[in-house]
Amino acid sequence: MIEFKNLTFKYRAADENALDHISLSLKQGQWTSVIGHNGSGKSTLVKILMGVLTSYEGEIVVGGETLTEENLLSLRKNFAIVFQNPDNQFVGSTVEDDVAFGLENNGVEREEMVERVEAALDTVNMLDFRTHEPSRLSGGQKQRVAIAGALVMNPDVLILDEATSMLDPKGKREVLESLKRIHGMKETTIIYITHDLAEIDISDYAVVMKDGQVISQGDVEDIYKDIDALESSRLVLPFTMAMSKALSDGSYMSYDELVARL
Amino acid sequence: MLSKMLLGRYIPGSSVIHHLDPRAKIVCVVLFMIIVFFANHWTGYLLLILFVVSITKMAGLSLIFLFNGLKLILILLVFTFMMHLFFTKGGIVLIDATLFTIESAGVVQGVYITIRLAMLILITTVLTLTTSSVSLTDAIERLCRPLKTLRLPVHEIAMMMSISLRFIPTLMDETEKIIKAQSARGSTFMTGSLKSRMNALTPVFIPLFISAFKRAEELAVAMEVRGYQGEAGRTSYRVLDWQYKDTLAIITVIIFGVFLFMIRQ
């Protein structure tokens, strides 16, 4: 379990609290999508916990143990994280030489590097590209090189920052199947950053942010239901919940229900 | 055009040139480089020309390929040319204009030049091109790790080289895109005097640099969370293996140099 205790963070030149007394405990084998606009502090957060910001006010406990500079390096192993931009995030001229660059990092013996190369790759469907170079792959399968690069080092939380937002409708639909098969195949906890709200259908908790804060935390479903609280949060509702508020007096409808409205 | 530059590319193969080891192609390029110079007649730089595009074909290269991918680089080769063409005198006069006279060993000398040039250009390419960065970073910090007591941080100039090879495509992608986009907003690239074409970059490089530091920030976060620390602890994904045929590479190299020297005039 992660948990977010009271956590404010400001960054130097900044006149507002980046994070303003967040509060939040992540479930193990969970996939959480945190959902906010462009600046509501959704990025910070995954930042703060992968120790790249520092300073900051209030606790972040994993697993028990509350994060420090000592622990931080020993923590960050169980963690993974695949940014927005896959082409900024490659050092290998080619997949599996970039794939293998966290176990080089890591010490780990060839032989076993191999294996886990070979595994990481066909667990996103990327195996016969081993050799191609990263830089001409396309959207999609950049960023599920990017991901094997993360689920090599078998992390137990999986986070993802904005990683399918420049991808076309395949290249996201690629990403997010992988996703997916990996949470299936080894309960592995996803933080899901996003601000896109359609996207957060699969994942099992969501958390809104708006201006470093949290407005709205629960089930998916849960979510849905808080229009307002989404409208508030300066998101743009995706076209069957705007067409759920239409036609019904404001309230949520599912899929479901808005087909046999319809 | 820039997206098509080799330069700091890496093109995967299964040639000869493939598998040598890294380090024997590095030797090997640096052997070259010397020899470049041992080359002072028609013969000498027939052979030298002869030499590279054998070493071309055996990479699986085409020279076609090749062409295309260094046209930019025309543009120095052009200005060496035109340099000794109208700065070396020697020889007769072949033209004798009011503003400059062209003699003839500034041809003759603009073209062995040239040619040197040109050929150093098309080596350390084909090495670029058969080499991982990877690979180009092990070998180098392999090569030089007696430098390591002169407390040199070998493995971390090797990485930045690397990194910076492996750059090169990407900053030239993004550089067309933002030649595109200012094109599309009415800039002229290619008009006007020289000034105006270079005060016509400058919204070219503002935001090329602005993007390149971004991205200098974002590989080195994530470079960090993938647990790069510099060298310590570090294992390599790629067994680097000096073979018969590394051996037999350098040989050769060195019995073309001697060759070389033996033929001088």
Contents of the next structure:
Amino acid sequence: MIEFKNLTFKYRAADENALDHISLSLKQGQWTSVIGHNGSGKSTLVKILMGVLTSYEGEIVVGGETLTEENLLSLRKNFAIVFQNPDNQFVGSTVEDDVAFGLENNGVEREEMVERVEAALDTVNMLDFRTHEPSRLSGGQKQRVAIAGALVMNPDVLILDEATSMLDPKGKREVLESLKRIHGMKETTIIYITHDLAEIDISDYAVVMKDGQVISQGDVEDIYKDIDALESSRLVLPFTMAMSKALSDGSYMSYDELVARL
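Now that the form predicted in complex with the partner chain has been shown, please provide the structure of the form predicted alone.
Here we give the lone chain, stripped of any partners or molecules.
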């Protein structure tokens, strides 16, 4: 679905590259989590993909087509992004008005708009809140509305850039459960940007970044097994992983295996 080929980028005021010869392939329909500490380059990768940053070296291929200034807008129509602060994305006075905003801009007929808004809100379990003001919702509810606003556009690629970083544990669970439901229902390609190792276990594939480079990638279980690489990336180990390391030779144990060991 998406290929990054030898991608390199440096901010004007920086001495080092923010991205340093990144090569990466993301499969269609796959949930890929990109994880790294602040400054690792994961958000820069997304900004380049979305066309926010353009002065890069290398190549990006989307659906077999090389991304250029000429085709950027047409290819971006297949992408939707959700940021870490949903309040920055709200424009409607009610939940349903906000979710419908993108459809209104595209001139979608009202009957179709109503159906698509209801379907998107139902997918994230927010249909009962359709007439509520977004500002009065909890953090997790706001983020689910933001996700509905992205889903209603029927994107091929859904990008979430630190979408749970401002939420409490309950809000994080709500958002992750909604995303898991979406991924099970649709063939949407999900790119999930995070610094929290505990959030990647439901993804299909994981990419670990450090100082603008990919230092590890593969199935989540394989990523979890390389605890030394994760610690060298300055990532905080989840409790079960830290306990696994303390109790064994450093190999990864699942939650059930850890309970049995204890």
